[in-house]
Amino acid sequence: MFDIRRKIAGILCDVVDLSVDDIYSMLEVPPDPKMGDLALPCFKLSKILKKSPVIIASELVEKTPKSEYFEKMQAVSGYLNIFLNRKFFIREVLNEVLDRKELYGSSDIGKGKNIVIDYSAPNIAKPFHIGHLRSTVIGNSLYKIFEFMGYNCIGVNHLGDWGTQFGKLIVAYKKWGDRETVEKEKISELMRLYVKFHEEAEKDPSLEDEARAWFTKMEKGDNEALELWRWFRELSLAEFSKVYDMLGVTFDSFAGESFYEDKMQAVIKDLESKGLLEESQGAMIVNLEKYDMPPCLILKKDGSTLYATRDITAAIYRKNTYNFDKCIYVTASAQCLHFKQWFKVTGLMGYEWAKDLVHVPFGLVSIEGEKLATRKGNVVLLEDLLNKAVSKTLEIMEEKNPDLPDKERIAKEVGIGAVVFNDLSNNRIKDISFSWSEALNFDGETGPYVQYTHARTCSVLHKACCEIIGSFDESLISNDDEYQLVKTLSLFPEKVKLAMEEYEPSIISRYLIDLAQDFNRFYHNQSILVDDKSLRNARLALVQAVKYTLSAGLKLIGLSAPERV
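Taking the form predicted on its own, give the structure of this chain alone.
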């Protein structure tokens, strides 16, 4: 992979007697292109070399040997400003993109390594709402990013399909529900029953005891309880699959909490044998006081298990089954303490691979600032949101391009892409206040804008009757718009690697906006299909490179790359 920063760092490290990695980390992009393409601040070097930054920068200009990589270097106020050799740089970047096509930016650094990614994990018998969108699309994007970097990924949907809430639902169904209505209305009816249970339980707290009793029956294998639970689960999965199909999200495993029900006793015995379990007010805990954390609850007073028990059991199962190099959990930031606790317990059990457990937290979603509350029915169903996005996109397309073939399919790609991009363009740790107007806004820095830009590159290439560019004269790609576009193209491999290391898909989303903006500036300022065949071919090479990179980037965040919009 061509990396001009590393090439420059390799030249400079011999002059200042530092490692390539040290110099590489110091190099930065100046805020103004007039100050060069790269800059080395010499202030850190001042402490090492015992000279002023101004003197160091001047000496670097004098001592650095000439190279095909740069045209000149300038010393300015303690900075070494580096102006790249445009012709060489453009040739290397474009040739790499055109050679690797949509694999540009990919790597084999993960070859032979397994990554388990736990994401989405909705609760059975509850609606799939916008609160589940973040885990689903962030996890799906991380899966694609790690796979792009050569890893073997295993996507796990750790369904919330066990626990006292099913006791509550059974009580509600038996008191206020009927099979025909549930079969017809499915999750919406299950949600109505769940909400009604909590409304009635506020008046009659004994309902909570009934719910716990029904869950105990489930744990003990009661046929009626398990038959109802399986029915609720099957109905829910059928509904969830509709949303996953719309989002283009898949999983390699749907092993939820119930899957580990018969595997937890062995883990509890292991905790006991290692002297980690303590009794506390009737419950069994692992004391984490010396690690500045509250105790990790393993068993309730009545002997039933908790989330931590199931999570530890699941991690052990996944290590034994998949031999992961990392196991990544994509859940809300509110669960940070929970993960710290059971990660620590897993380490205390002697599992050295506990260090490979990674929690990737994300901010919460509220509705116009109001917290989501399934118990009160305050949710926006994800299927409704996606369908509205598609219908709005179709309206826009009917108005702007009524003769476009296959409008329904493209409206689905663009509308759903708008919703996904709206989420993934935000830093994942940031809280999001959901609003219909923002989620369905297609103007500005949005997913549809990037998709339209990809379609524009396809249109240019189609008009030129050209899909594959042969040789081209890079010296003809010389103006500032073209050069800036190539510089942005060169950043893609670095951005993908950083997104992987930071578990941050928004790095790619923001990059795609930058690339789309740079391309559209070039498109509006420069004529591409000119009569001069050499210039035409050179600019088409640039268009083709942008098409490949936009397509690859969109796929990494789970969006389609339509060729016509």
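Note that the structure is predicted; figures quoted are calculated from it, not measured. Positions refer to the first chain, counted from 1. Rigid core: the largest C-alpha set superposing within 1.5 Å between the two forms. What changes on going to the form predicted in complex with the RNA:
After superposition on the rigid core, the Cα atom of residue 279 is displaced by less than 2 Å between the two forms. Annotation: Cα of residue 292 displaced by less than 2 Å between the two forms, core superposition.
Comparing the forms between the two forms, the C-alpha position of residue 206 differs by 2 angstroms or more, with the core used for superposition.
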Contents of the next structure:
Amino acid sequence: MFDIRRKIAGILCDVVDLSVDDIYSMLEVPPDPKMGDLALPCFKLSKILKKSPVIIASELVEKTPKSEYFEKMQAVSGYLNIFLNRKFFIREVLNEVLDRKELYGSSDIGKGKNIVIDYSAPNIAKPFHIGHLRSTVIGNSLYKIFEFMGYNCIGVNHLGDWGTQFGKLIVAYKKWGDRETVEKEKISELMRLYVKFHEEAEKDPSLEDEARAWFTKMEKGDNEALELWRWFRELSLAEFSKVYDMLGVTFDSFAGESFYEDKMQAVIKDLESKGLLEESQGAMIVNLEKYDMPPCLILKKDGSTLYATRDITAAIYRKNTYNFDKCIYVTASAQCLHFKQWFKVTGLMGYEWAKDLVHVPFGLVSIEGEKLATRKGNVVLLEDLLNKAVSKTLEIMEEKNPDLPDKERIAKEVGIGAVVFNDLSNNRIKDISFSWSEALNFDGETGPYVQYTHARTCSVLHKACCEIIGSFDESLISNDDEYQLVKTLSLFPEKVKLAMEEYEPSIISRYLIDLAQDFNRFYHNQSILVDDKSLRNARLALVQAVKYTLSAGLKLIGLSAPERV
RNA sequence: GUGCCUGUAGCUCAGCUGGAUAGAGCAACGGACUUCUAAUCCGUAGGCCUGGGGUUCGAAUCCCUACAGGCACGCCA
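Could you please show the structure of the form predicted in complex with the RNA, as a counterpart to the form predicted on its own just displayed?
Let's see the whole complex now, leading with the same chain.
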């Protein structure tokens, strides 16, 4: 990978006698392009070299040997400002992008390593709403990013498909439900039954006992109970699949909570034999006082397991099955303590790979400031949201581009893209207040804006049609709009790497906005399809490079890159 | 009460491994479509970076503290 910063650092480090890495990390981008492309603040050097920053900067200007990498250097009040050799830089960057095409920015650093990513994990028999969207799209994007970096990813949907809630559901179904309605209304009917159960149980607490009894039957393998459970599960999964299809999200495994039912006893024994379990108020816990954490609950006083038990079991299973390099959990930040606790327990059990367990938390979603509450009905169903986004897109398309073929498909890609992008465009740790008007806004910093920009690049390239770009004369790419665009293009590989290291898809979304803005400015100010053949060719090369990068970036955050919109 | 997270333009947010005058988008206002898709572009306006201390040549960024909001803190996940 071509990295101009490293090259410059390589030249400078000889002059000031520091390591390349030191200089590399000190180099920064000046706030204004007029001040150059890179800058070295000399204030820190001043301590080492015992000279004033101003003098160091001007000495650097004098002593640094000429090179093809940069055109000139200037000393400005303690900063060494570096102006790159534009021609050289443009050639290197564009050739790399055009050579690697949509693989520009990818890498093989993950070659031969497995990454397990646990995301989405909705609860069976509950509607899939916008609260589930975050885990799903963040996990999906991380999957794509790690894959792009050469890792082999295993996407796991750890379904909430086991627990006493199924006992409740069975009771409610048998008392107030019927097969036809459930077949017809699916999850919404299951939800209705579930809510009804809670209403009735307030009046008649014995229902709770009944529910527990049914769950016990499930655990003991009772046929009727398991058949109902299986039915609810299949029904829910079919509904979820619709949403996953719309989002373009896939999984390699659907091993959920039920999958680990028969595997937890061994883990409990393991914990016991390692002397980690102790009794407290009738329950079995792992004491974590030494680590300044509340205890981790392993067994309830009735002997049944808890989610920490299941998570530890699942982690061990995944290590044995996938031999992961990292196992990543994408869940709400409310679960931070829980993950800290059982990660610690896993470490105490002697599993050195406990350090490879990573919790990737994200902020809470509320609806226009109001808390999400499934039972109170304050939810926005994801399917509704996506459908609304698609139909709004279709409306816009009817107005702007009515002759476009395959409108339906593209409207889906753009509408859903808008929703996904919206969710991925800010820092994942921040709480989100869902707003209809924002989720359905297609102007400015949005998914459709990036997709539109991509379509623009395609459109120009299409119009230029049979021309083969082949070689181009980089010296013709000379104005500031073009140069800025190339600079932004050059940043893509490091942004992808950063997004991976920080488990932060928004780094890519933000980058795409920047790239699209730079392109649109260029597009607006410069004609691409000019008569001058070689100028035209050079600009087309630039457009081609932008197209590859936008397309690759969009895919990394789970959006498609339609050629026309 | 204790711990974790967040606080930047009217709104939504970048910037947070310290660096030059704090940036976008939305909303508002004013411009640019006979010309490669105006889902675009350009301009105007909008800021005690929550308050207070400290560290530093330099702080939105690091440390302490106060305040505000959110979340978590044993038998749900």
